[in-house]
Each structure stands twice: as structure tokens, then as C-alpha cells.
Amino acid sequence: MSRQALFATAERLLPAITLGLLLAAIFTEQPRAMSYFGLNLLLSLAIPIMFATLAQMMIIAINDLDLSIGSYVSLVACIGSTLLTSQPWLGALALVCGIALYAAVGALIEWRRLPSIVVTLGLSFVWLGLAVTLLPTPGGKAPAWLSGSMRAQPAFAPLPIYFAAVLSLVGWLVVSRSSFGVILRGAGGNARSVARAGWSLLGIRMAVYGMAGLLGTISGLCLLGLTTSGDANLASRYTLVSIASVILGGGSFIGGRVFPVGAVLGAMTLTLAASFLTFMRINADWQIGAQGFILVAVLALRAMLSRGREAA
């Protein structure tokens, strides 16, 4: 193998050694937590993570950037903890419709050449809105369905697992063996040729969008059957963690850049360094900085990577 395979082989799977580490280290700590329930209980929080990474890696692919997507899944808590519960038809109605608002953003920012950052930001502040509205204080309850399925313990290996495989294939297949993928790797790396081709990039904005709105449902889903209670800042800090575990995937701002299995497992990776802080019962404060370290970290090594093979 060339020097320059050598160092794109390296890069590519950085995201997977990154985690390797990051669970040597816990296990060296812990040796306790090298078990189903220890894994279980590291990883249970990944689910909704995964769900809310890939939705911001959607609107990543198409070098647009959401920062509500930590806002509609607390929304999405508050409306299964309240109308999901009590009137599931509602809640189920008042779910589309968050989906479908969530497109209409998409060829709203299309339509007229809008920023995503400045929409979505203010977006974030409607979802909170009625978040709010919906569930002035903490509580609420999971319907009986979700949280006895997030409660599942398949064998083998702990549901967690399960489900970053099952994402990384479905995530793979989409956006790397899919004509839908071609598309929108080719509307984030050169939108006019798409263009030109006869494809309408509001269609695809708005699919985009659509798509990101049906993850992060299934995201505050997730979470809620997991808390078994809503809460208006329940997923506050998924937006940035969620464009963290993007990059951390390998992904990039620009270009239509985006790796579905790198971007699981920088979901994994986030979530291990909280959780395995809260497990040692270290202040939360210090969990925000280590998620930034070990980002800072892989992104220079990635650099380093990066410079390697181009020299090579």
C-alpha cells in the first residue's frame, strides 16, 4: 500500500478509532462497564443523538446549517409527553405537521435565496415557542408503547448497538448507493450542474428538509421514551453536539461532504465521553469540554491526516 493510501485509509477510519480509544480508556477506568448492562447503560442516550446527527447531516450535505434541530426534538418530547398521550390522533397530526413545516422552511430558504443559519435560528426560537406553550413545566408522560420499546434488551448486544448498525447501513445505502444520494451530494458539491441537469433544487431542498424533519421526530420520539417525560429544553444541547458529531464523522461544511457511519459513530463517541463523565460524577461542566477536546483532537489529527497524503 502507498503512502498516500495509507493516509486516506487512516482518515477514513478515524471516527472508528476514536471510539476504540475513547472505550479502552472507559473500560481500563471501569473494567465493570465492559458488559451488556455497562454498554447499555453508557449508550442509551445515543439513540436520540444518532437520530438528531443524522437529520443535521442531511442539511449539511447541501451546505446548509440547522440550528433548531435541538429545539423541535424537545418539541417533539413536549407533544408525545402531552397530545401523544392523551389524544394520539392529535399528537400524530400535530407530528406531520412539524415534518411538513419543516419542508416548507427548506424551499422557503430556496425560494428566496435565504441564509439557513439566520431561518433556522429563528426557527429554533418558534419550536421553543411552543414547546413552551404546550408544556409551561416539566412533565408529561411517554406513552406506555415507546418507553416499553426503548426499555428493550434484545440479545447479544444492548439495543444502542443495534440501532447504530442498522443507521449506519440505511444512512450508507442513501447517500452512497442511492440515486437520491447522487443527487444530493451533487446539490451540496455543485448545485448548478444539478440544476442544469433538469433537476429542481427546491424539490430537493424541500425532500432535504422533509427528511431532517422525520429524523428529528423520531429523535425527540427517542428521547422521550427514554425520559418518559417532556420538557421545553429537554434537547437543547443536541444542535451543537449534533453538528459536532457530523464533523467528528469526517463530514465538512462545504462540498456535500457527509459519511452516515462516521457520523454514527461520532454520535457514539459524544455521548460515551458524557455519559462515561456522569458515570464518574464528574460536574457536567467538565462534559462539554471534554466533547470539545476530543473534537479539537480528531479534527487536528485529521489535518495532520489530511497534509500527509497530500505530500505523499
The other form holds:
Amino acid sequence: MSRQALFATAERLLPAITLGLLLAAIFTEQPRAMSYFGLNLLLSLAIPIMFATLAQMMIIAINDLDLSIGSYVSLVACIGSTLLTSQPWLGALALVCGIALYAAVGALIEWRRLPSIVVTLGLSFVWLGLAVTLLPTPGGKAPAWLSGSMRAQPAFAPLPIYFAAVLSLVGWLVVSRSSFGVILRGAGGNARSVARAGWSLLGIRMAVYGMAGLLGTISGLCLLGLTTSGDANLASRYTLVSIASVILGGGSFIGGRVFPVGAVLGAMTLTLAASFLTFMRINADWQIGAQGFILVAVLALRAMLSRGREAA
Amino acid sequence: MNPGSLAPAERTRPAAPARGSEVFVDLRGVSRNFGAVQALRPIDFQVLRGECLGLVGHNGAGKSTLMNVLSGTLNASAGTITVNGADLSGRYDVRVAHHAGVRCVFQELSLCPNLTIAENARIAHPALRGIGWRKRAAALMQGALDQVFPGHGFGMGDVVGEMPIGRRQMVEIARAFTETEDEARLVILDEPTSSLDQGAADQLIAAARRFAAGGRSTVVISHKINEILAVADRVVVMKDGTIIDDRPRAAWTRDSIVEAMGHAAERIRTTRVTTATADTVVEVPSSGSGSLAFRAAKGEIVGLAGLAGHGQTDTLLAIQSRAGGAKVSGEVALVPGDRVVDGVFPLWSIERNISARWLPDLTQGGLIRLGSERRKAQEWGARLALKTPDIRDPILSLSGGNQQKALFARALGSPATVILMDDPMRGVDIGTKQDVYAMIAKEADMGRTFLWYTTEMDELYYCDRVYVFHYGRIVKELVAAEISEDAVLRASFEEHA
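Return the structure block for the form predicted together with its partner chain; the form predicted on its own was the one displayed.
Starting with the chain above, the whole complex follows.
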């Protein structure tokens, strides 16, 4: 293998290596975590984060940024713990409307050439407002089928591992392998050339935002299934975590470079990082900073590898 | 791959008399306005089957607008468009054009840099979908590249953004010749060879001829008149948004084309009266065995020649950063060649773009002296005959050639005494070029040193000395009278031929 190929491979494997190292560190510190239940506990909260990360990844693939995903996931959890339990059909309708709204926002951004950051930042307050209206104080109750299914204990491996595997596979097929994924990433790489080839950027953006809305909805429902009750601020940190996960997974903010498998691994890494720091008995006040440090270290390593590849 | 391979005998088309006269594309009374500006006056334009049409004219003549209309990326303001006998006016767009077999390779590169070669084929072909589309896309691109650029050495999984600009252009050209259920019947090449080296350019010309021999058509737009003469069956000259001349190839000469474009005959083969002095200002030691050392004197114009991408740019960048043992006395300014990537600040005004390099000399107490900035920018705009109503307009309001002039102003207006030029005339019209050549000669006379990487042979005649690069090494030094296209090509192909 040439030096260049070696660097390129190392760069691609970096998200997996990071996750592996983190797991190894956790297992050395807490050998009991190396069990079905240990892994389940450690990773169950990664499930909604994986979905939110993939939603963010769709948006980042076309050079946009979604600052509303956290409050949208919270809103879904609020809808789920109120309407979906009391009036299932109305609840389902509300969720479908949410996805349609997402697609409409995509259309608005393309049609008026608005910066996605501004639109989605504004939108995050809309979602938050709706969530507070629906559920002024934390509470509500998840539908029994939802919390039941999130408690499932499948054979061989805990539920989060199955989720990670299936999400990686589907994400990879749709974004990295399918002919649709090429158009999607192409729009991020050179929108004008995609438009010149006769594709509708409006259609692409609507599809992308719609898919992000769908993934955000699933994320909210999974989160609700785990927590069993809703809160308007339940997932507000998801916005930044999802962005960090996409980047940690090898993606770039611009240029249509996104990697679904990496993003899923990145989401797991960031979830585990919090637990790891707790195991290390690092003061909670320092944890956010320490998480940031891990992120910076990995990104620095990636930059070094990519520079090494260019120099080789 | 020598330039003599396009002898007239080979250029004549194999007999295909019946098809030769059939009209493939017929535009009648087509015009296009941008606001109050009439970029295209009502014109009639035909392309025949099996014809290779050369289209010339300087920037702003309307060539690109016409080609954009023909390829469906711009709607015509008026007129009818008939392709292959079917009247498509009113519903003509990119998809319809593609379906009818009309393809366009645009002047600015329009591949997606984050995608592989095969994936870029998918962007152009809606039909590449479903199970196994990757294999089909790779086979399609492999076939097209093999056909147009035999021996290209691309892997279909290579990511486009990691290739040098010349290689990207090869991929883009080849993509225009790919066929799925939509055939390629007319390929428009807008400045196709601007980043190609001579070898690839010759391959492309040969491919365009073969394409024509198969009853398909091409339209070639180029500022390189020799190329037009080598490839075209018919040459159309545009000026001010209309067609001013249209004759078969045999009726043209190089001089008559240039004359028709509205410029005095190009300065060819004039040897420069050197203004070089004895003081050496730039020295780069030899980079290894068989490589010559690089040297430039005050007031000298030194050319960096050879095939595109053989280390000329790297040498300029090493001089700029004084890396690799390069010794430079005095300040250095670079005129970039790839405007979009390393040249303009797209959101800034012309003035700010020009003054970007001067700011250290324009500040007082950490603040920019706005008055002198404007005065100086205006002065340089006037000196380079920048065509703009107001220097405060956005840089993108300028045509490509005028944007390049602004980049020249940025370098020349700085106190730098060594000016590095990274193939800055790529795809620039002859009028702009003449203005800039004159400015370079004048500035050299005043003691500035120019290091000029160029892919255009004609520009080497403006140099005092030329270094020929080959695979990162300097293999030949040509002094004044020795400089000729032949000598450069011989040095470029000598070793690994």
C-alpha cells in the first residue's frame, strides 16, 4: 500500500478507531460495562442521537446547517407524550405535518436563497414555542407500545448495536451508494453543475429537508420511548451534538463530503465520551470542556492525516 | 503526439456526402437580453451533421451566451430552436437539450469535486440509476476517456477534487461524449484546452475529428486560433452579440480570423528587446540530477514552459514562500491563474479585490486610508483599461478577462518587484491579453522582474528567457532567439517520449 493510500485509509478509519479506543478505555476502567446490560445502559441514549445525527448529516450534505433539530426532536417527544397517547390519529397527523413543514422550510430556503442557519435558528424558537404550548411542564406519558419497544432485549447484542448496524447500512446505501445519494452529495459539491444537468435544486432541497424531518421525528420518538415522558427542552443539546457527530464521523461543513457510517460512529463516540468522563470521576463542571477537548483532538488528528496524505 | 500530426491531408473528412449537408441544429432569430443589455442580437445559426464548427470572437462577443442558449441553460428571449428537425422552441431546457443529444462542456469547470469520476457521470445522465448503476457509469466513463484521451491512466473511482485542473478538464470533456439512452450528437466545447497540455489538446482535436467523421457535430470555442484552424470545417466569427463572418475553413487564415475579430493582427514571433539587467533577484537551486538551476534578473521576463502541471506552479509557490532554497531579493506578488479558486473574493467590490495586496502600505494606525485606497484602485483600473462603470461594483459584475485584469492590478499596484504569474491568461480574450502584455513590457522596463508560467506558446515570445519544465525538473533553458514552439515541444517530450 502506498503512503498516500495508508493515510487515506487511516483517515477513513479514524471514527472507528476513536470509538474503539474509547470503548477500550471504558472497559479497562469499568470491566463490568463489558456485558449485554452494560453496553445497553451505555449506548441506549445513543439511539435518538444517531437519528438526529443522520438528520443533520442530510442537511450538511447540501452545505446547509440545521440549528433547529434539537428543539424539533423535543417537540416530537412532547407530541408523543401528549397527543399520540391521548388521540393517536391526531398525534400521527401532527408528526406528519412536522415532516411536511420541514420539507416546506427546505423549499423556502431554496426559493428565497436564504441562509439555512438563520432560518433554522428562527425555526428552533417556533418548535420550542409549540412544545411549551403543548406541554408547559415536563410530564406526559409515552404510548405503551413505544416505551415497550425501546425496552426490547434482542438476542446476541443489545438494542443500540442493532440500531447502529441497521442505520449505518441504510445510511450508506442511500447516501453513499445510491444514484439518489450521488445527486444529493453532488448538490453539496457543486450545486450549479447539478442544476445545469437538469436536476431541480428545489426538489433536492425539499427531499433532503423532508428526510431530515423524518429522521428527527424518529429520533424524538426513540428518545421518548427511553425517557417515557416529554419535556420541551428534552433534546436541546442535540443540535450541537448532532453537528459534532457528523464532523467527528469524517464529514465536512461544506462540499458535500458526508459519511453515514462515520456519523453513526461519531454519535456513539460522543455518547460514550460523557459516560467515560463520569467513570474517570471527572467533575461534571469539566465534562463539557473535556468532551470538547476529545473533539478537538480527533479533528486535529484528522487534519494531520489529510495533510500527510496530500504531502505523500 | 507531435504538432505536425494534423497535416491538411489528415484533416479532410472521410467522404460522407449525403449527411454533410443535413442541418442538425437550426436557430432562427434567436436573441437574449440581460435587463437592458442585449447579449445576443437576433441571429441565425446552424450546425450541420458531421460538422466541426469553430466559433471565435473576443470576450463579450456573445459566444458563451449563444452556447448557453443552445445547450438549454439559458432561455432565448426570442426566436425558434429546431434540433434534428423538431421545433423545440418554448420548451427547450437542459433536459430537452440533453435528450436531443446536445451537450456542453462549460468554460469554468462544472464537475462535482467531492464525487468520483463515475459518480459525476451519474449527475449528467438521469438514466444511470437502479441496480448496478455504478458499474455502468464506470464503464461509460472508462469508454469515453479511452476514446478521447487514450492512455489517460484515470481510475473511475478517483475523486475529481483531488486531481489537478488539467486532469479534471479531461474528465469533463470525456463526460460530454458519454451516451446512455440519450445519444451525444452535438458536443459544444467552450475553451476546452485552456488547462490541457499540448498532448491532451492534440488528442482532443483528433477525437473531435473522429466524432465528426461519425456524422456527429462539435462546436469548438477557443482563443487559440491555431487550434480552431486545426479542428474546424467552418469558422464563425462573432462580435457584439452577432455573427459577423461565416466561412469554410479553407477561406480563412490565422491573420484573417484575428482581423475579423476586430483586432489588429496578433503580434507573433516578435522578439522582445530585453530590459534585463545584471543583478540577479531570484535564484532557485537545481532540484536534483538533470535539473537546471533557476535564475532571474532585475527587469527580466522569464517564461516557465512545458506541459501543464509539470512543476511550474510549484516553483512559483516555492519562490513566493522562499522555500526549497529559493533566494529572492525584494517583495513578491503572485497573479493567480485559477481566478475562482485562488483569485477573486467573490463578495467584495472590484476596488477591494484590487487593493487586497496593498493593505499593509495603505494603513495608518491599523486603519485603512479609504481615500488613498480608492484613488489608487481607480488609477490602476484606468491604467489597465478595466471595463466597469464604477470601481465599487461587485467583482463578479466584470467579465472573466476584466476580473483577471483586476488581479493584475492587485499585483502590479503593490510595491513588489518580483511578479509571479501562474498561467494568468487562461481563457482570456485577445484584447485583454494585448493590454496586459503591453503593461508587462512597460513594467519590466521600469525594473520589475516577471516570472511567467504559461501554457500558451505565443506568450513565450514575450519572454527574455524560457525554462522548460518536465516532471518537476527544469530540462532546458532557451534564450531569446532560441525560443520557439518547436524548441519548447522538443524539450517537453524529449526524455520520456
